[in-house]
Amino acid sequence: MVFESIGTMGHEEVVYCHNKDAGLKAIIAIHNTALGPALGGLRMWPYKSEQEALNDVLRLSRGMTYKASVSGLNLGGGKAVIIGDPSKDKSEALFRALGRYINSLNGRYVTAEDVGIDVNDMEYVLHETQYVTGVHPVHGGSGDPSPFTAYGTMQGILASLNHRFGNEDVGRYSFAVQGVGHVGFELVKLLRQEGAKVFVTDIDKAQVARCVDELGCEAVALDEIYDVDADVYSPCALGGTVNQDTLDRFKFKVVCGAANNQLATDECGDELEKRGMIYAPDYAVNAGGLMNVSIELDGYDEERARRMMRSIYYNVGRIFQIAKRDGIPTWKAADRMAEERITAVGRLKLPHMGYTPPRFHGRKRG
């Protein structure tokens, strides 16, 4: 079963990690280096099956592969997740035990922070190995991703309009953002900046509130986003919110935003096109923080990073390009790009070059 899987989402290597007395299991998939190392988020969750862990850490790497090739990073994709409750389950032995194991490849993998994790958890990582990105600045890292994320979407928010209306004026449109978490309240702050109307709703009536009080924005209960008569959907928290049930309420002319794994399915992608709705496919819309971290191997530089991510507005118009020039949806002419840039720069490789793992100038172990 394991191999099945393996085999037909083309993975190079999948690794369980197992340490009894500091209560760890983990999985750590590498899906494929032809670009250079994986480099994907550490997650943690109560998953409820070892099988449920295995496809999602599966299904994560291979989209991480195929973001780091869309945004032009020499990166792969990989993914880790710990079996477990970030709430009551954490420890610096669990995090410890997980670091032993990624040093032990010797760079093909480097973790960062994703859902259950905190910058905290990774200086324990970074205890044991230097393939940790996302860890605090005093490190030599760059901190919280969010605010990056949010940047890099605005990029794919305004190349979006100009493919949809001709102009690229926030202000002039309305926007409906489900999920105000870490991201999307950065994001929201953006377009609010820009004068623009803007619905909100999240699980966390907190949240909701400060958008309300502090960035003036227009709270909705959370079924009732769908239906809002909004020129941009933006979804910046869970997955699948495109879905057979929400299409049908959708008056947007435009779908992009920050979360993951936005279709439901990919005939939902069709669905949109079908129905005249441009979609900003998503992993390539939110590559900013991704491409954030990837700066630290380098030795972190926040300009820098922030003139990368103003690349995700030319990756994201290079989509629609190719979507029109092959008469295919956006989600698939997003895939084509990616797939294509793995193919032509694999090819590079000969078979006497050796793996070089990355150096992490200027990181300060913990």
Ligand code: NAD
Given for the second form:
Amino acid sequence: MVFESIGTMGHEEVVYCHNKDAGLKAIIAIHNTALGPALGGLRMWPYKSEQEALNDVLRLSRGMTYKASVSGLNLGGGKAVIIGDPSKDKSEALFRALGRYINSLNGRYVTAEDVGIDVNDMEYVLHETQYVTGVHPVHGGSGDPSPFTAYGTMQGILASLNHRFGNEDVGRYSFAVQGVGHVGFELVKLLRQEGAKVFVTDIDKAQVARCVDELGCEAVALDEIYDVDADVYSPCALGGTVNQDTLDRFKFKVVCGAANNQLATDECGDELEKRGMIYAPDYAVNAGGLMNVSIELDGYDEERARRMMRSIYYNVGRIFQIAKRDGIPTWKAADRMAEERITAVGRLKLPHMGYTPPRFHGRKRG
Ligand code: NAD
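Mind sharing the form predicted in complex with this ligand? What's above is the form predicted alone.
Complete assembly follows, chain above in first position.
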């Protein structure tokens, strides 16, 4: 069963990590290291079964391969999951036990924060291994990635406007932003700085009020966001909001936001295209967070991070070109761009070239 899933999805390695005393049950999945070490977050979740945990780690690690490749990073795709409840099962021993497993992989997998994990947990992992990113800036970490993700999303928006309208005058267009949390709020700030009209919604009323009072946005009810007559829909909350129910309501011309897995199904991506809407693939647009932590591998440098975020403009533009070249929807073009790079660059390796673990510069441990 495990080999069947790994074979179908093309994983290189899956590691089951167990430590009875620390209560650790975790799975690390390394999908592909053709471009470099597999970097991807650590998630802690009360999975109902081991199979559910395995499915999640396999799916997420594969997604990281595509995200890193399309973003031009010298990284592969990996992910780790801990089976447990983050509100009650965390301990120093748990994270240190996992850190030892990560260390045993000699840099083939580099971890980061994901759902259920915070910067303090990462510091325990750091006691055992240097193959960890997203730690506190005092340890050479890059800090909160959200402003960078927002900045990168803005680059995706610029590329999409250019493709759809032939200009990048953000201030001439209107935006419907769903979710104004860490990323959404920062994105709205950038849009308003350019003078754009911005509609916002969020289940957190205080966040909406901040956008209205501090940034001059217009608030709309949660479900009304899909009906707003705006040029751009920017999902920055949940996945799956481009679905069979919402599609019929869209008057948007562009869909470009930070949320992961925006399309409920691939067919919804096809449908957007058929209806004349441009979809900027989510994992290319929201790669700012991954880019930011990736710089920790060389010693974090904010200026370099900003420069790297700007490449999202190019990456999204290239996806649109591939879609046109091959007559395919943009979601498929993103996958193709990622696969083409893995094949082309992966081929450059000479057979005698062994694996070199990543070297961390500027990392202060303990
Ligand atoms: P966040 O939790 O800070 O913000 C999400 C916001 O969405 C919250 O304010 C929440 O109240 C709101 N929300 C939840 N359900 C909603 C609904 N049904 N309608 C309207 N609003 C709703 O998260 P974030 O870090 O800002 O991330 C936002 C999205 O971007 C997520 O999908 C995340 O996976 C993705 N993403 C984030 C980063 C990053 O750097 N933080 C990087 C890549 C992708």
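Residue numbers count along the first chain shown, from 1. Each form is matched to the other, and the largest set of C-alpha atoms that superpose within 1.5 Å is called the rigid core. Quantities reported herein were computed from a predicted structural model and do not represent experimental measurements.
A53 shows a C-alpha shift of 2 Å or greater between the two forms [criterion: core-superposed Cα displacement of 2 Å]. Positional change of L238 between the two forms stays under 2 Å at the C-alpha, relative to the superposed core. In a rigid-core overlay of the protein, L290 has its C-alpha displaced by under 2 Å between the two forms.
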